[in-house]
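Form predicted on its own, single chain, as structure tokens, below.
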Amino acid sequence: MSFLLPKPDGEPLTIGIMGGTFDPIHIGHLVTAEEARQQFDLDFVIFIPAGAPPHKDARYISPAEHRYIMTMLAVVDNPYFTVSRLEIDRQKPSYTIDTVQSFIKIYDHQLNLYFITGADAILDIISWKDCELLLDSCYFIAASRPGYSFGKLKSVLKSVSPRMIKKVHLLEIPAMAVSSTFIRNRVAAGKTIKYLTPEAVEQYIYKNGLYIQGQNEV
């Protein structure tokens, strides 16, 4: 991550990291990242495609190189977005704490980290590996669509630890009923996915026969 240079005034960078399978990446991911960047004054947002997600069956996930390339294609025109191969190159199950600690080590603690994820995922935070250390290492941005009730999330966080309330920031993003599963199903059914993902990603999916029988492997 040497291309993310320190600020001229010597202040630590404020970075958002957005992990996910990105199978494929879609406009919901991009809108969430951009909204988080603006609302929390992030210097950069780093997208981190998962290598071997510990909670997903690898048989049903596209090869990591395909997912990495699609993510690169999706963010290339945003100077505040970049993509890391950190988890892909790790070649073993990777947990959030591993990724966060790697960034802290790279920047020798001269870094303010925000982990961007969905509000629903935050509900499971107490079951994440090394939860307490994770809370000491970064802040969380819990993103959701308008109309989502943050009441349950706040209640869960408060019941676990009052400290979690201070570490988790809530972010409402524009409503978009789109997901990677939705896109995969539409491709498999022969339906259009135009405007659901960047055009370069759409073309990559068709060119490489992803999400249909006989998909190519990288």
Ligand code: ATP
Second form
Amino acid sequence: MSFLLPKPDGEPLTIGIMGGTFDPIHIGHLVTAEEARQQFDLDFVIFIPAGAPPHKDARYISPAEHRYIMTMLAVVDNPYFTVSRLEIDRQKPSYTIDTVQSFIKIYDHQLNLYFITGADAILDIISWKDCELLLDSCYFIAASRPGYSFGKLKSVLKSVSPRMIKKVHLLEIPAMAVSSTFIRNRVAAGKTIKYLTPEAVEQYIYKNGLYIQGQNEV
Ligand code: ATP
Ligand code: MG
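Output the form predicted in complex with the ligand next; the form predicted on its own has already been displayed.
In what comes next, the whole complex appears, and the chain from above leads the way.
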């Protein structure tokens, strides 16, 4: 299946997009995307590293090219995964609605779009401002993440918009209590990160001296 061409039978493509800082990408992201692909029968998943996310201004974020290359290294062995430069090539910070609408334009509406996120991030992404427009544009998949209860999430979603319950699918994934923050802090402390991220990403981090002490405040 080509990442850009429509299906030979003329059926619309079903695509998952997963946005994130990916500083660095880790097994939590990869397991979530793979589980979403299988359960929602996605033709492929596109990872979209963020350019300069406004909500993360507080800490130093690795240069976009490093985050893009690490994401590429992590997905290279999965034929259903690819990476987009859409957000990192933009001059200004991207909002989810802009990214979603760019994809709809690229695929000329021949598209079922699922935005994949963790249960912690879904409410940041579907801001009150863009909520109805986003819900018109795509579905959401919110993956379980240790520390975030689906029960509480459901009631908040309902209070934002009653349509959320139809448009946001909750996805139970094998519990992954790993985060990029956890990995950055372990590198800074000289602790192993083996198996928390693909080996090529681990090697890339060491080769480029990423996450050394002083750059990792949460
Ligand atoms: P940081 O610690 O820097 O915030 P992160 O691990 O949360 O990093 P992000 O790049 O912020 O990673 O997350 C991108 C997306 O992946 C978000 O939707 C987030 O909820 C989801 N995600 C990250 N880690 C996990 C995990 N372990 N399980 C499920 N979803 C996750
Ligand atoms: Mg996060």
